[in-house]
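Listed next as structure tokens is one chain, alone, in the form predicted alone.
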Amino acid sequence: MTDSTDREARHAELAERYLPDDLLVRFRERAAVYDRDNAFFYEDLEDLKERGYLTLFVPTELDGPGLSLHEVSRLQQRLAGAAPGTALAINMHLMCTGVVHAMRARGDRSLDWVLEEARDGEIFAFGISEPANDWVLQGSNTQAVRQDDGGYLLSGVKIFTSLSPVWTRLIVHGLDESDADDPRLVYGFVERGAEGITVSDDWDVMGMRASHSRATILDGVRMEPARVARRIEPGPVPDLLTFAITSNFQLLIASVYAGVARRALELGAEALKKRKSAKKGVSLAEAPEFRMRLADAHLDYMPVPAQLDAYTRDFDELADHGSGWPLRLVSARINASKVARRTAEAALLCSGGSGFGNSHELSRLFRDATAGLFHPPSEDAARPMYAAALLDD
């Protein structure tokens, strides 16, 4: 067999054993439920960590599966098809674990510890996003007040922290001014039961409701010196620790919103040839200007796994893109997010009035791409990045 279909067969052999047909039934079910109930998903949440999908990223040398990042995407736009909202969630916790999983590869084993809580049964998830910090990574409105003894307490905002009502272990930054002249961006981890956190209950949102992704107030909250990752230079610094944020934030996210677009062309497929023209006598499935819009939407979207294969491949693989790596991350994950939504707006049209009922899966997957808008960098703040490649020397 060529490698292609040697990799097609083993994608088929992890969806059959992490995501069964049966169980994505299960969880589509269940979507409807919590989109409509505003409720987190908390029984496909026990039925993924049955399966060990909280441990994909988890070596074989620590008792995990040890999948690459191929491997975790193909999985997640497979999930994302069913459930986005899990998806998106449980992206966080796995963005945290390949974190580390893209830094063992690279010789950096100093945050070891993570997978093997991982395997042990800790939730993990991301608390980087602040408000008005269009810095993201490279900056933080979050004070770090550096302790006697290497620790730290930490004091502020941080937003659309997904699973908010279960993580035991949250990812943060924050800015360490104590000394003026070489002020330090500390990263590192904080406990669930760490005094000063506060986890707010404000989640009504258009989309993606299953995640709660709420605010995590953070109030003079201790960072124990074993839990902090790295003290860098705060702005665009090259390190390895942001460098596979990014490249696991991006390329994942990307995955959520690619197999959201991939529901999406199902079922306005599925749509178009159950409905019938009226004025024509024919299934629309045959009427030219509903075919010539789900072919439009089809367009858009096979670019968008190819480009999450490629991606995701060169990074296991180790590939050196250089300074091209961030070109290619963002791209890939603003890409997917355009595509979710258009296609999802297509799909839509192609549903005719029943669509736009909440209750359609069509009604909520659109506005589940809606959340593509808010992931940072947004398109507007990436477009700088873009100009510099080809104009400024």
Ligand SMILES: Cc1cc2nc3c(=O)[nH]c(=O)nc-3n(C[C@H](O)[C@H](O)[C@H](O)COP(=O)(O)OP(=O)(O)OC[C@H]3O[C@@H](n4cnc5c(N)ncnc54)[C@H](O)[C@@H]3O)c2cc1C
Contents of the next structure:
Amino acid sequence: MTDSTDREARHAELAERYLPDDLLVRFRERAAVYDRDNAFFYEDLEDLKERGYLTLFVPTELDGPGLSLHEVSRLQQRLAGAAPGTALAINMHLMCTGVVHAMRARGDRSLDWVLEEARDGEIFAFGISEPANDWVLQGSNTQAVRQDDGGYLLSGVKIFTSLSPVWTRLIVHGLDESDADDPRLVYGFVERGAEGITVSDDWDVMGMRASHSRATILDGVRMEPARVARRIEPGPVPDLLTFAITSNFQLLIASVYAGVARRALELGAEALKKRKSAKKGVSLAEAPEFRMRLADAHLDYMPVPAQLDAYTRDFDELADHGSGWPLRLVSARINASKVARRTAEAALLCSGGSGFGNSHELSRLFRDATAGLFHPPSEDAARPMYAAALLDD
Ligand SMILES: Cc1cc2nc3c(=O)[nH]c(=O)nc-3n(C[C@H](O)[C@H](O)[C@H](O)COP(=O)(O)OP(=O)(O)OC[C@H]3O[C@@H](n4cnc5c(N)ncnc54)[C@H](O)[C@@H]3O)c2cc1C
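Compare with the form predicted alone: the form predicted together with the named molecule:
Below is the whole assembly, all chains and molecules, this chain first.
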């Protein structure tokens, strides 16, 4: 057998172990209900926990299955094809654990406790996005006030915290300006039980509704000294933690939208087989203009999983792309989310007016795909990096 045959056999085995077909059918049925009722995916979460899905990145030395980013990306594509909101939210936990897994692989074991706690049932979430913070990882509007024991008190607003009803640990960042000449960006974790945390109950959005990515308000929330992960200069300063966050974030978010795109193609094809032209007396699956539309969408989709496979494997194999990494990572995520929106639109056209009904899976996929417009960096924010890579010395 070739390497790639072995790899595909392993992916099939992991799919069967963690996301068998019958479970995906249940997830897909529930996704419609969660979306209609604007409900969080509690039942999906229980099923995922039971199968060990929340421990995927826990290494075998810590009694976990020790999956690679490449393997998790494939599973997340599969999950997103059934339940995009569930996949996007659980992505945040997977990303936090994936970050520590990646740091470990690069010789930094300072956050191994995250993997141990994930193994023991804690749920990690990602509290980085803030209103009007286009620095994203490189700056913060959250105030971090240093305490004598080395801990911090954090005050600020984190928006779109997926998993808001259930997370127990939240990775956050804030700015420590106690030394005006040497401000520090503090990264670390806070616990759900800490005083000063309020989770907003305002959540009524267009897509990915099951993720319940509600705002989190921090009012003097204590980050224990042992939970401080980094104190780095604000701005574009190379650091293993932020590199690991960017890599896992971009590639796992891309995996979700790749799964949405794949499912849209399947639904588009199913719809065409069911529809008939009264005028021409043929199935629309035989009508050239519809075949072409679906073919174009399929062509559009093909590079998306290929890009994900290549970059996740490079990442797992510790490839050193240097300044070429951000170009790869961001383009994988932007392409996947663009293609998800385009294939969802093509599939809607294939389905005709029935797909426009709110209870139709395609209508939900179209709305879910739209969330891809809002993950950072947007295309507008990313363009300067791509231009500079070619034009600036
Ligand atoms: C479905 C989905 C899930 C996401 N999950 C995560 C996640 O888990 N972790 C994460 O860090 N980022 C997450 N993001 C955030 C995302 O990646 C972007 O960073 C964010 O959408 C960018 O928003 P903006 O700059 O356009 O914010 P803005 O336009 O400034 O705000 C967007 C929304 O945030 C809310 N908001 C703004 N200001 C306040 C305030 N002061 N108080 C309370 N609420 C306010 C409002 O609902 C507002 O409509 C998610 C985004 C989406 C669409």
